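Form predicted alone, single chain, as structure tokens, below.
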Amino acid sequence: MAQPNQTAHCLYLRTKSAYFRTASGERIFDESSTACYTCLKTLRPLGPDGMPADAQACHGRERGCFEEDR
């Protein structure tokens, strides 16, 4: 089930549900194992660094391509 962010995800990470926000402005991510993620920088399931674009990988500053969603 889609839920508001528990952690800050990358501004460029999307799934079908991640185009929507809660009333408080948080992006909604469906972090189920069947969610298909896309990086808006590459328009592919991989980020600019060649690593997978998904909810587990695309949060935090460990990745050079990460930009926090505001």
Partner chain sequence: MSRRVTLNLGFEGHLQPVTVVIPDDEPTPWQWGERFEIVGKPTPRVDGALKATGAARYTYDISLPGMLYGAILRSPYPHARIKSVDLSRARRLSGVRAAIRMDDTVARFAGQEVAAVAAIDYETALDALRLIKVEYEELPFVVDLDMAMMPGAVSVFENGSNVQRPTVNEHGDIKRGLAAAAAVHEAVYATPVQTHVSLEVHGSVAEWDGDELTVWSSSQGIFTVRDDLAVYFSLPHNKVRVITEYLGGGFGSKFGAKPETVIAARLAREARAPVKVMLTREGEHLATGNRPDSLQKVRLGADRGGKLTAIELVQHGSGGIGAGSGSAGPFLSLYHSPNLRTEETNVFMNTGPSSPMRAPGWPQGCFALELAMDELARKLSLDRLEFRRLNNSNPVRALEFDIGAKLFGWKEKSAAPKSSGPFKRGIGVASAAWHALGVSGPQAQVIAYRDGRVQVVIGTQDIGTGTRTILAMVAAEELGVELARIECQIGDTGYPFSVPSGGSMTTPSTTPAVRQACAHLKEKLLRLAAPVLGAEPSDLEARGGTIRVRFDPSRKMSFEDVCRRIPGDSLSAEGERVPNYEGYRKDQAGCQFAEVEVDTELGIVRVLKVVAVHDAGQIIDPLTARSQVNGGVLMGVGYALFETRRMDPQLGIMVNPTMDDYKLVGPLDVPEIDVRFVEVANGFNNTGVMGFGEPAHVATAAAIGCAVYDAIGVPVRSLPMTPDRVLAAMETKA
Contents of the next structure:
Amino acid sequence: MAQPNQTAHCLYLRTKSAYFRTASGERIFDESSTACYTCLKTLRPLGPDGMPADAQACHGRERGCFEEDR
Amino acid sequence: MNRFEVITPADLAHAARLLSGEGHVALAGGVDVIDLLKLDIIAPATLVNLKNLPELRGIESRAGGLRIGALTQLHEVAEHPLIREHYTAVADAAREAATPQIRNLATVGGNLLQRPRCWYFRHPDVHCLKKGGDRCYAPGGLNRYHAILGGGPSFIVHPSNLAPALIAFGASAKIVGPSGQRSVELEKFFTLPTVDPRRENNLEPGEVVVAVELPAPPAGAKSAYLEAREKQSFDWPLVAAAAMLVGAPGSHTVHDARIVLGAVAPIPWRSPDAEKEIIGHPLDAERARAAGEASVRGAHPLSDNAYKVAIAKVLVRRAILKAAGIEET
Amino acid sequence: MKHDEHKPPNSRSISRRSFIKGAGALAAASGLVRTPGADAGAATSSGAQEGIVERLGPDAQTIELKINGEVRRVTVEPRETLLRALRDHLNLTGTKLVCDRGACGACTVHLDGKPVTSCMILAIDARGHEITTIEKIRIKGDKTGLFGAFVEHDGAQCGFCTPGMVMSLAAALASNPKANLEDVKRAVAGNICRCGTYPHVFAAALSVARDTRGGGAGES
Amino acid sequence: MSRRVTLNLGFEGHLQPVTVVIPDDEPTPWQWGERFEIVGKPTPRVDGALKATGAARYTYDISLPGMLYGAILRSPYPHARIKSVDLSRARRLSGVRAAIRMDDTVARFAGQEVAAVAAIDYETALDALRLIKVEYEELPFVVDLDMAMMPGAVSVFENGSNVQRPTVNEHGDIKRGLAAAAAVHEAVYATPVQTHVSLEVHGSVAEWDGDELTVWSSSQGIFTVRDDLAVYFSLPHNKVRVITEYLGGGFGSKFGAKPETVIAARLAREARAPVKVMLTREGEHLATGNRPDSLQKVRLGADRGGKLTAIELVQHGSGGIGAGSGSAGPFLSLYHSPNLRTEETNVFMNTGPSSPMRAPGWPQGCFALELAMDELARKLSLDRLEFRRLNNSNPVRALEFDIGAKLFGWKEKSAAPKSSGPFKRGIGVASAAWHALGVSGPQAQVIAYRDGRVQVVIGTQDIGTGTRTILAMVAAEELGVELARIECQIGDTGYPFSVPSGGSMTTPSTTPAVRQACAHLKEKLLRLAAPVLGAEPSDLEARGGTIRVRFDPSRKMSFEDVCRRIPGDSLSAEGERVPNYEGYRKDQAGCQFAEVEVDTELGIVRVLKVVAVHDAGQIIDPLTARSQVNGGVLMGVGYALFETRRMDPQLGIMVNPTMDDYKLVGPLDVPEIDVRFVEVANGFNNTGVMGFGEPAHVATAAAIGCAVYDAIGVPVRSLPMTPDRVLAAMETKA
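Please supply the coordinates for the form predicted in complex with its partner chain, as a counterpart to the form predicted alone shown previously.
Now the complete complex, all chains and molecules, led by this one.
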């Protein structure tokens, strides 16, 4: 399994590893080359802005559709 | 599947009358019809149920030959002792068809008249030449399972695996229609796409295939049917080959022969060229090989299916040798 | 319905299931017959009632099916398959819907003792036949030993193909109680398992066949 | 709070003491030499009879009063602007209760969900789909990996390249490694898109009660579906309940709430009635995910002695409109090389998004690496097995090579002369690896009733691996009772939390929670028994269906007698899966041997035999474990010989979305399979289990590819090895 990524990811970003959590309760965003990402808002591997969703793109506020994970 | 009604006619004549009408489709074993209905390839208003018609039933000996009712199921053909003994290739073709469950539903008539397995034709979203569209997608697309012989403008292969074996024995279709009955050699029953790309045979509106008639097998006839498939379990053949050989009395010379290929052309493909290579000669592996080579003379493979030419050659050779009972070394 | 209605402007080829043709087994209806699509619904009846034994549909009608020795009444449209009737109307859900094309055997039932794919037969066409589903074999107890053998040899993983496998084998072992490995493989040649239980399915069937043979005689 | 214990860990001949720190209330992890009464013995699955008789209830079998049937309209175009969706005629059709459209303005693959309806029966729902009028504006598309990579290719996403940023892993210096090599091999290997083809299609039944949502879902992760639905519908988690009693396969494709589950819930909300949406087989093939394809350029170098000096992979693959096509896993871990570089690049194209599939990336990479290893071994005139031993990265695998080679008859088969006829036999071997230690998080509850029954309750699910059986075996072992006493309740988010069944995580993540819960329950039971037996609880043990004094087993009470002393109704205890300790090895090994026969005239390959040797920490149930290995092998046979998604370049559609044109291994294609397990005590958790669903699938296609190479003398570098490819390869030889 991958290392936890410390930056908060978008509430809607999903990938298999994100369904598991670290011992401290964070979702795991494995940036591995086999990770398949989905945006839960669109149900597709792209955001509502029509651009690909992935662990690199979908955190921080630079992406207009970003929503903070609660 | 669209909504439809199902009419069961009391007799053949009435069935023929009904089937002459637009939007009427015959229902027998139903395997292919249900498939086409599910894919919305057909959407008839009425299915005409033929299962009530006694003329379509039974396997009977007739004048040394056999009459096989169109409703006869494939498993019956595969298991019938007379067919196994005298028309081995036919029984083997039936046994190789589909799955045990389908062989218990599918009929001889349905096997001969099933529509092509072409993945463009069977795709509900593709409006191809065969469905009245303006082009066949095989030549410019994915054609690994398509025709290497007789193709154009449609490049389907005929899906019946019984037909090559039946044609190898000179079988005829007995057909009843609104204007009476006719009998047509199966070899002439199937039509190339040049005749009409939307159909595979010359059955007219309202006509019903009632039975297949097998003439008495020539004395000393031996036959074999082989399929080359990617999977050993349920799969459609890449190539099928039926061989019927008649030995000259008291010699190894082949007196008469019929070689018919399946899954290589839009119709079951009889190969007189292959037959010529062995008729009048004593049969050995070399003769059989020559027949294999000849069987694909004039083949025009598409972009992805030249391998079928190679397979056809081998399969024809093997079918001939198997029929003759010659072990290859 | 106009046949091009769903076609997008300057469509090259794809039209969403709106081209409608008729031509089916045992009859050619002049190559191309355009008939009303489903929305038009109403069947146009052609001709007189004489010479007709029965006329069904297109509306749902109550029919009788003999299932597991019992006569069951079920209201179906002619277009509904036996599989839909069993599962959606009679809640006999042991028979599974998987490929819906007769290619996988998960929907195998017996029709007069013979295994058939119930997705490829209309419910109305199953009238007059003895239909046997996995539920019958369940209710009647494990006389064949097949269920026990499936459990013992782990003949199921996800289990979705398993009832179909059991039905195929039950029929095969009934007609050939001394089946060998090749017979067993051929008996389930129309059944697909994605979990890959086949080796254990074969073992289960062979153990039953071996028992039938009085022990020891089985090859595997 | 915590204690240190020293465990005897490792495997036969390689045992070592390892000290681990574990919580006080955690039972001591099982270690080497543990004597079990139940664990490790082949045990028929507890729900086997329910499955064999069709009584097991899957999502597809759920029927609720007033339930409607849903159906989904999909885009027939690989790339199109969705200009309008007119649902009005569909809504007006008699029997239709709800109709919705998806939010997308662009369809990016043929099969993308566009709209959906719910009606009183399935046929009516299909009728309604035909009445939905969608106006599309077709856009150019690309559905071929080579084409998608070309400069100037059609962009799947507006103003972005299809070629994503590569992922690079490296150590040493690849140039130096190649320069130092006595022999270098370089070639390109290709693998196809494989689809999951779970027999139970994706789908859900959704029912609303006010703002509370209950969903029966064909899912590998009930809690993940619950969480996703809660986020999607902005509901508190406790307002969503997800149930998966039985699951008809998943293979990685059924994590989370996918479109069909959301569609079922949306339709149910609109219709104010429960709605069942189960996909068609076609929809299943098109839209639920797949294993991405690959083009893998491999360079290997080795010195004269057969030691690898360089491993290099430059890989491209497409996850369709999604990511995830990497294949470097095996290159990074199967064999040692001082110089190694992998570069993996995902490429977008207009096909359905990939999803995790049984060891994502590994079967692809393993095929390329292992066939390349054989090609290099031939250049070096080395025995292929010996070559692998020389570079092998895992000591357990070294033992597995020995076991497998003997069982398979590697030496004898290698020495056998090739037939002069058209049927040629060949053999191959390939390595597998995995790394599923399991994760913390799962919670379990165990309840003993006064009548002696024991219930294990945990919100996990059984993807087909025998979860109920495994958990019951662990509970029975810990409580010292017979298996029949244990009943497992799983598959409901009303139960204690557990993780998805994927990534080979289920057994290593859930069994420790159950064992801990049972240990806690046992303590309570021992306290009940202690005064009766006149002993301290710490002097008691639970074994053989009794509670007894450890040093005087004749002083005992039956488990049932103890339970009769439970005050009230029942006694309950909880357990949790704690984080992994430092155990023995974090990776697990495996290897597979294959023998094939090639009809060289027809190009048809048949797999005759596979020997699979694997380790997975503590094997709880060798019988169900063997089933899993059989399954991994057979999925690998299909991957090697038959399976591929075929995309038409003219129309951008999949032409084989059925179960006949998409070819799956059938009964007559099954080789003889011999499975062996190597016992390893790993100590990472209290049961020592490692996951097992995936490694068994990693090496099969590779071993078959190597065997075909051996049989015909030329490599077939593209999967599946269909007759056309085998014949074409033979031609290059001639």
